[in-house]
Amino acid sequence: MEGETRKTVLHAWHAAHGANMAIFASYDMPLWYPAGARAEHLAVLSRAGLFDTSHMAVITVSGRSARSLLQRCFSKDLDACLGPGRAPIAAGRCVYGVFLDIRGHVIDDAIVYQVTEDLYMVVVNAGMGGTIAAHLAANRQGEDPAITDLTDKVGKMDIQGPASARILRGLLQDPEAVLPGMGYFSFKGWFDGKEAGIAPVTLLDGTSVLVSRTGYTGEFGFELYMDIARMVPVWETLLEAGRAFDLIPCGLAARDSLRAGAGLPLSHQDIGHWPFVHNPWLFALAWDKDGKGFSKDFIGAEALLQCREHRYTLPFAGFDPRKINACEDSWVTDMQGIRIGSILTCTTDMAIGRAEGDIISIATAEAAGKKDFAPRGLSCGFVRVEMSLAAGETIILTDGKRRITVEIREEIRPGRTARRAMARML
């Protein structure tokens, strides 16, 4: 029912454990727990945090023409998308991209998983399962492939942080068959344990899981998919197993500040109903080897190549923790006070600070010779402005009353661990 507030299966657990709740994409979700958003953010950098992400939507696309349909609708070229050699996607690998309309505007961003030759899983944002399933159905030719919207039928949780693999290892029936050598944007298993030909991944309690080396924090970790009925016991078991590693539950506030510091977009806020050009995430497109055209045709491709959009989406970091809310009553100016654009995201990454002009994080402080570094945090996020600005240029964010100076950056939080080798983390 449109307008109805939804709850994840963990909602009662969140409420019973003192979570501060708020509505996000029609779901009543935890913003933070009693430890607070700052502690949760820092936990993911130093130990581990556990996120309820079962508000995200899962779609399966299955059949002989599943791949060709995704090639038509998804921005990434599945035949040339992995690594510097541009290898094709294969079973056990996944890739990030966007679904565009014919104008080149973003319908939603997504990760596409190849489970088998004829089975793909598409993970999109909360509330977008029906929209993307309908978009795929409208662009298929005939009845094949089958498109199944599994919104609210698949459980999902994310364990993120440097201790994630060590915690997860203690819960897997055969960790040595799962974790060693598992690379970034790879996965193993299947969430219902029924698909023929897929090597199962099973927890000690018998739960079948899909374990994916992905996440939305910029840090090392995993996304776990499972039968929705297994969410509460697995959540509680993970927290208990992680007690020795100081694992804590984390809410959407820490998720937002972590992803912003990592330079990751929030769909329908940092990318959305405008052309997908002039932004930090153009790697999500199917560029050819020359980088001037696309290696395949896909919905929205022609519009992007012909686009004359002159606004730029750029990442920034401030000089202290202060932030300006991103809303209709705030804007961006140049240093002379001339209005040049809007604020898309503005939050505070509590794990970073400035030392002698450079941004360092709690993860890089010792290497920078700042062993006793205690960050106050820096505001960070994305702006959309009327011209291209080089890294290092300063601009002003304001709501008409307060003004903060921020710096255009190529990178915000240094030392991120998402791509770190598994052997190092185990």
Second form
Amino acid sequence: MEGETRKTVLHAWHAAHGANMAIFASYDMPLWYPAGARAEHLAVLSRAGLFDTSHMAVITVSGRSARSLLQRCFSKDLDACLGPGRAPIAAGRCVYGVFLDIRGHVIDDAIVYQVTEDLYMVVVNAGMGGTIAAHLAANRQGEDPAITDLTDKVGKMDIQGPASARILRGLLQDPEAVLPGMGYFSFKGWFDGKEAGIAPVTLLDGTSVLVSRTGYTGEFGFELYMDIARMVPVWETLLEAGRAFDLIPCGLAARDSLRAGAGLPLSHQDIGHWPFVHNPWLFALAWDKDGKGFSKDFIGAEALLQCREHRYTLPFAGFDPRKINACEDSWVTDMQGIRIGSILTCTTDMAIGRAEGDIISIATAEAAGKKDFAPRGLSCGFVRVEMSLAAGETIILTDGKRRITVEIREEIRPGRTARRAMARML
Amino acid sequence: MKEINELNLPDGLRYTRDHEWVKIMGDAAIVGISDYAQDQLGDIVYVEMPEVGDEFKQGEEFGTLESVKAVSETYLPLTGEIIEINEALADAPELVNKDPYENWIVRIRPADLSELDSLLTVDEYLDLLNG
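Can I have the other form now, the form predicted in complex with its partner chain, not the form predicted alone?
First the chain shown before, then all remaining chains and molecules of the complex.
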């Protein structure tokens, strides 16, 4: 598909509503709408934003051997992945992990949903449906699970922000059966209304949806999967229903700045064709109880255990909004100016600022005694450097002309709402 | 995104191929970025300025504009000395988005006004945008 520009079914809507468009992973996608990326970023922290994410790819894996195939290919142990007790995944739950090649390099990251005992949904990045479906097919071992790449057939939109549940409630036929008690990384419903074995979730207009309490912003919200033909009407209905809550459409720029501030990786940029070690996302692996080995064998596991990789991927935040573009012509130095690595992501989280050195966000300002906090934003992202650095240590990002001092962090944006109990959000 | 015919491109300014504008005011000139540039950049979150007294050649980088997505260099349309920077942009860089002509970035003393001939008129700039 290289060279071919793809469009989501909402493309005409985006263009008609004044979006600035750009190509991302071969899809022509909205970067921001007339409100601007800053207003969109802030809306997701204080109210809600709606994202067209139907460029992402859905694959289903079904049949009696579906689970064993995923166990071989996916980094998370589906038999021991939920909570501190390491319970097996169950119908209605989903987990984040990665697909590795035999060298332990990342092919893509994914969320795997268990729909029924024999049916799993795998959600990967834009343009990766074919690649991951082929990877799964190539790793069958005398089993015959059905692997179906539903790229451009299943649509997805994400409603993210503290008002998301209150907006969604108004669109559901039976909100009381869906929302109360719904935990982080759980889901209900199915996207085509046909699948047996899972209770359907239906919107007032009859659309079958899979409602997943997940997202890519670090904030409370949902990803909604549905038949591609239902995307435009549901998008418009949601925006209409969300008007009273100041719901606004949001583009990829806000999505990127929100996820960076939340410490989430972008596949093929922050993780990719290098070993999946020494990074902030190792929870995606099937660690055993001691955290020294793995609780199952999977593709790439042995390479990771043998890995001699000496480079570390670390989150950082700056002291003001200034950035250095992450590109081939920029690099990272220590405070003495010695080159130590490269910049993977560098963006501005516009909801945060420094108060006496500490980072506060518009969500935590009042508690920090800064009621009139008007953030100018802080640069943030990820670097890959040749040594382990502790949180609080400073490094310099440079393009050879400009030099920006940033701080290694464990967390970037404080007060994120993604894990907040549903009862507080309804 | 603004359509070309929705852009505010005042007459009487000279434009560069890098989307700056310059307006001569007596023996000084003010410099900013065009409506097209601010629309393409999106929300501007930081404006990096030169120092008063700095001198630049025509086309030389004199600062940067940071949008949410990226850092973009700004180039001086005319050889000259920086005689004032727009201090208001330090606390409110979004002013450039609100009105990119009212909110100039630097004031300069041009060294050679004949350089104006190498800059684009509004019609030539429109031709450039229309590709």
